[in-house]
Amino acid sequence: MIKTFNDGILRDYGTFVVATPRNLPHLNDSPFGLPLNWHIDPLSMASEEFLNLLQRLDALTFGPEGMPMDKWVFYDCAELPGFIYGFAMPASELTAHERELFGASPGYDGPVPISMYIAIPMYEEGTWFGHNLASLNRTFPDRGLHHLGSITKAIAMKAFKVERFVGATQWESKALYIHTKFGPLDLETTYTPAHSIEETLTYAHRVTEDCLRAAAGDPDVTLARPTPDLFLDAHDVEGMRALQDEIQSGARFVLCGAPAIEGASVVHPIHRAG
């Protein structure tokens, strides 16, 4: 078994996973040795209830400033092509509260998700894309779900037998703090005209045991960084743009460590790798 920042996870709440049937025989179903609980299949009827409290757990992550997903886009991006995977409850655990947060019906006492992560299969053999993440940590703080995101990110890119990570994330996000936790990412953009906020990077990495275990919190592993050569603020426009140019003229950078607070700014060191 997996050592995270917090086992009481692993031993408090059981596992999920949405795929198809065809898709399914292709899951690690046990990833570090922990069981799957609960197969829910979008093809169904039957999962109704489960997919509506997904897309209410996507909204309760990120509240109305984040990018709240239409069920289509759970539908066609992640539970046709791939899988969504993260830990959840019994109905009959949630209180009152949690209840009516979630507006789960009534009568229902299924499984209810307190996280998920979502990746996409990309042509390349063995390299999926990370499409979401999101977990009820600082929702519900009175259940100690601390780390939540990093152990269901770890964990599911084991059950997805991941080889090369591809991610996109804007320099603001917080989400940073978590993907970085994986080790240095080569960055592929800086600045990204295609995506929706230009202010986006785009990253790649190699998936080893020693990643996975180093993000889930696994204190026995330890993972080499290089020295960044600069910092780039969250909010340097041009600093992006720069990089952008340098990236499509040949030159390789590394995003090497956390985000990091300078006074009123968040600061991101960089390593220059070629």
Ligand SMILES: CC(C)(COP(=O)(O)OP(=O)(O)OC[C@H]1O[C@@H](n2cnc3c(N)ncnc32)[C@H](O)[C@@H]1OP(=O)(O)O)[C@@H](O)C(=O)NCCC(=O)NCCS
Given for the second form:
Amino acid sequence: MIKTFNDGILRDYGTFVVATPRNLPHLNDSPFGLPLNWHIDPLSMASEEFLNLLQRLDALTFGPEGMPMDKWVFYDCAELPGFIYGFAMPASELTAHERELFGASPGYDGPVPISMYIAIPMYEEGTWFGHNLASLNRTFPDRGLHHLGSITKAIAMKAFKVERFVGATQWESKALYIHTKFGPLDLETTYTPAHSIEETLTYAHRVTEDCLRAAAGDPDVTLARPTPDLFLDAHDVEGMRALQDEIQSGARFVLCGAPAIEGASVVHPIHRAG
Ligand SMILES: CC(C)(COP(=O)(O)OP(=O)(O)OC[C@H]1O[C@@H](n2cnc3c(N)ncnc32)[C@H](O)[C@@H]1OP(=O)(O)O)[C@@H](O)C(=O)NCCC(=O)NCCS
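Got the form predicted on its own; could you also share the form predicted in complex with the named molecule?
Every component of the complex follows; first up is the chain already shown.
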């Protein structure tokens, strides 16, 4: 079993996967020895309530940040092509307040998701695109769910058998505290007009056993990281564009670690790799 920042999550909560019957055999259904408690088939009417609850989880977490997903996005871009993996608990264990927040139907006694990680396989063998991460850690502060986001992403990547990972996120996103736990990230874009939010970075990295263990919080694993050559302010659009120009001219940059607070600013440590 994996050691994590918060082993209580592994002890007290179950895991689920949303997968079509055709995709399911490609899943590692005991990542790091963790059993799979619930399989949800998106092609079945019986899955309706759980899939509504997943959308509610997304709204409870992403909603305040303005990017909640429509159900067709879940279906077309996640449930049919890829997997959704996360932690859940039986509805009977929700408090009255939590049940109300989720809007679970009165008679429902199935699983209720507290986190989810979505990734989509890319054309290149073993390469996956990270589509969504959500955790109720900060929404349910009394449940002791610290590090749920990091643990969910790390275990999901093991379940999906990801060999190379590609992600896109915003320079201002708190999720960068999580993504950078997986080690140094190669920057494929630093300014991205193709995205609805141009201040988006695209990053990629190899996925190793060590990088998953480090991100989940195994104290026995330390990842090597290059030293930063420059710091990019999370609001410095000109700086993002300048780095993007250099990337397009053949330069390579690596995001070395977590965002740092410098006075009133958030800055990102970047290594020039070539
Ligand atoms: C971002 C999110 C997934 C974090 O979930 P979580 O379970 O709180 O994550 P973790 O506890 O693993 O957090 C990892 C790190 O991020 C930091 N962090 C997370 N959210 C933070 C916030 N709002 N403010 C400051 N730091 C934050 C934590 O302090 C932690 O750092 P540490 O391990 O160095 O102490 C969750 O808040 C969420 O679902 N947000 C909305 C959706 C979203 O932004 N998804 C990511 C886009 S892909």
